[in-house]
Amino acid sequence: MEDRIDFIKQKAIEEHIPIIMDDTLEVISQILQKNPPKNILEIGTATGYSAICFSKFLQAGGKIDTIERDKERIETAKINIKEMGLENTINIVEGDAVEILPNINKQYDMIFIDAAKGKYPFFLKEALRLLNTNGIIFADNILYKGYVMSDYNKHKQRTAVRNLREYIKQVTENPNLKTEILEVGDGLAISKFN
């Protein structure tokens, strides 16, 4: 399971897929073995590799929904997690994310942002509508090759940088959360109901 696992994760780097870093996947997975979620979301699935990283954390009959708008992410996806063994537990939404997340009424223990950068804070604001009251919310690459925390004003990433500030800034003035920002991996934001 391992081999296959490691398999999946060289192809996405030689293929250039971006897919989460090691410090960061085990920094995530510290947490989750302390307190175990029922059930995850996952906004960006890319190859599968991280929802099959955190299935492993899951409580018994415990549940991934994964959305993905790329369709050949998607079909490398679903040979992975069929391969794996997984398809009764992740379950890949195939769609833009801006259009499906408002259609979910679920509530989630982990909710983990890897999507478009300069969706971030719509994202956040629908995350924090599915999390349950002691859920977690983890939001990768926040730090974007330290664009964010310098002034880094290219007109390429403009927008990404733009947004990743603006959903730093919202989670640790929300009063109602408790956030921190980690420096593994391209920076990782951890955010939790008071």
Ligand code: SAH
Second form
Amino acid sequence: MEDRIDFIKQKAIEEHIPIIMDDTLEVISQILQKNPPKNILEIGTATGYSAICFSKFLQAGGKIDTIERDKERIETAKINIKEMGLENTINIVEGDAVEILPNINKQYDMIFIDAAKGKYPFFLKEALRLLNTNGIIFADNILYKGYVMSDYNKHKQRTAVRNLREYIKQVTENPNLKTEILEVGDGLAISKFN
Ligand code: SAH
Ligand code: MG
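Let me have the form predicted in complex with the ligand next, following on from the form predicted on its own.
Below is the entire complex, every chain and molecule, led by the chain shown above.
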């Protein structure tokens, strides 16, 4: 199985699919190991690599819902998840998370935000609605190649940068959350319900 996960990872890297980085995964794994979630919501499946990695830390009978809008990636993710024997554990929700999230009415112990950077404030609003008490929200790519913490704002990705900064501001100022911003990988925001 480890071989298979490695193959899925290498294939994604070859195809320039921005999967979770090793050090980011390591940080999340350590937190989940101490506090195994019953269910996880992921925004941005890509080919299923991160969901497959997280599934190791679920409580018995735990489940992952993961949202993806790219048809080709969905097909690859389905194959990868089936190959891992995780088709009853990882459920791919197909479509745009902006439309899907408002229709979800379930509570999650962990939410992993890893999709369109310009939508992070919206994803946060929905994540706060869907998070269990004592739940945890991770947001990947929160420092976006260093652009977020620099004063350089003429970059063509400035909408993304503005929204990532807005996300950081909101999680930091929210009195119900305890937030850490880590410089692992492309930046990781960890917000725990206080
Ligand atoms: N979590 C994955 C990587 C996700 S890459 C891993 O670490 O293995 C980000 C993915 O989010 C891309 O596949 C992209 O198609 C998807 N995405 C971006 N914006 C989205 C949206 N609004 N709704 C659904 N999927 C989205
Ligand atoms: Mg990412």
